[in-house]
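Here you get one chain, nothing else, as structure tokens; it is the form predicted on its own.
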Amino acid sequence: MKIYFAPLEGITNHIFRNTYNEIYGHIDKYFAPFISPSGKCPITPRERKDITPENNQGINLVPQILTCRSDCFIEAARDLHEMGYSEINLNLGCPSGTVCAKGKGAGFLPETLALQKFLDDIYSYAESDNMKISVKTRLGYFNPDEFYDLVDIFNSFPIHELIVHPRIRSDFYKGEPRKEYFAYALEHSKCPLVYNGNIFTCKDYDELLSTFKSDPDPIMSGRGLISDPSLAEKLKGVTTKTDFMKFRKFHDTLYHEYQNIMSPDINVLYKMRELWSYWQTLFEGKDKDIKRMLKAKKYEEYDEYASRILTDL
């Protein structure tokens, strides 16, 4: 099976991609954080120093560009095939409501017209520069019954993959994905699938093989492979638990790392904190010490409590 890691903003950066690669790795390819190109500047220094060939090494990455622009988003590709990219992916799966009230990510999704249009551009463009575009998508903006006319309008073009979370724009990450959808794109995309949505355990990804009437393959995982970074090799057969060991290796090198980078303390621990607001689903039993740690605003109380909580795993 292919399993690709999700792109949260704030967290996975190339100091996140690489130190997961090096330690856990079994990740197909990793999508990096949005760019979002304008008629300024199709990509700015800072997200260009993320997804920069030279911070990525070893590493199978895809950049994702969010606009409703197709003239900002061919710049944007233009520059990503400069720097040695072939694949890039289109985010309309993005809730926020910054986003959204821009006409972005799953905000475009009701202006179907507009999106036509859009797909048209940027896949003409694609043609030219043998690009690979890929998309990312939810099932519609107020209702789910929008994925029957995405589905058609996506069955249009030579989408390379199109990964569906089956949810739409207000159901932000809460409740249960909307399965049957993906079920229903099973069946009539003409475009090569992926699913993404709540795969957090190895039940969750059983549940899902019993659910459609052929296996999910490849899967993307964000959340999930943020909570338990061992969940990859689980899901691969390489292991059946959680190395703690592993992950203090994983911790210290994070920790350590964006300590080179980042001051003062409390902008290390925000990064840190952040986190932990995934990480403390695995440590049972030491949640005082983990409340304690998370309003640490100096190296040294943080230290204490992460050592306490590391420590005899």
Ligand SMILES: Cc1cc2nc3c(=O)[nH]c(=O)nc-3n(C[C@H](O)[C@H](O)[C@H](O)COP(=O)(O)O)c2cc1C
Given for the second form:
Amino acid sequence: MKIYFAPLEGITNHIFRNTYNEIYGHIDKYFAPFISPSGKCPITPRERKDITPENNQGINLVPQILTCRSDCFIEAARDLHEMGYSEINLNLGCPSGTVCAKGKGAGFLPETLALQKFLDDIYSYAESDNMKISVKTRLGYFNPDEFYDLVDIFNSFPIHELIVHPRIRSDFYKGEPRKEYFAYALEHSKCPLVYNGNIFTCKDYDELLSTFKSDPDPIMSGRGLISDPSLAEKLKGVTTKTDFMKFRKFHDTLYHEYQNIMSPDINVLYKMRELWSYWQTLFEGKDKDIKRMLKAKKYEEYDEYASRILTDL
Ligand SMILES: Cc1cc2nc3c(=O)[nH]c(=O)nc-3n(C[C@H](O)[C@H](O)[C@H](O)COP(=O)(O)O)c2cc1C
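Could I have the structure of this protein in the form predicted in complex with the ligand, to go alongside the form predicted on its own above?
Below: every chain and molecule of the assembly, starting with the one above.
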């Protein structure tokens, strides 16, 4: 079974990926949060720093592009090819209001004619540069039944992998994924499929196995792997339990890595707060200490509560 780490903008950056890969591993591919090329600049210095192979050693990384302009996509793709990448991903799933208003991400899905032209252009480019392009999509923008036409469109392109997050734009990341539409894709898609959405536990994965006629493999997880970093090990049968010593090492490494590159204290603490919003579920009964820790404005306060939470396990 293959497991892909989903991109989460603001969280799964190169610091997070390197730390995760060193301490946990068992991830077959990491997808980088999107880069959004504009006519003026295909890849900003900040985006470049995150995806440069130098900062992602030993990691099987797939950069992701978010755009509805094929010229911008191709310019960024050429740049990524020069950096050494032979596989990139197109984002057709981002539900954010500002992104969709510009016809990008999930906002590109209803524009089926423009989408076909865009895919024509980028797959012609892909052939010339020997580049593999995968697609990460939702079911549709307004209605999940848009997916039937989208599958027909995707079937006419050499999509390296089609990652399906079975929700529509207005679902954002809430509610049950509409798994019956992934079942439809399993029967009708010519592209290799990857399932993505709400895999938080081994039980969630087992439920997927019993839902579909054929096993979904690979699968992609984002919030599940962040919330329980040992999920990949558990899904692959390497372990059955969460190892809290390992978790502590993961926490401490991330915390120190962020301290090395960010200041003042509060900026690092904002980063940690975001991570703890996922980790809280691992620490039942420690809500009060976590709440106090999340209010910390200085390292000393944070350290006091963090060590209380992380040592007494
Ligand atoms: C905070 C946040 C940031 C995200 N950023 C990206 C992104 O940059 N590119 C992308 O394709 N998906 C992005 N996603 C969507 C995730 O990759 C994934 O599809 C979604 O969380 C559902 O999978 P999960 O239930 O395994 O987390 C983001 C989701 C969240 C919650």
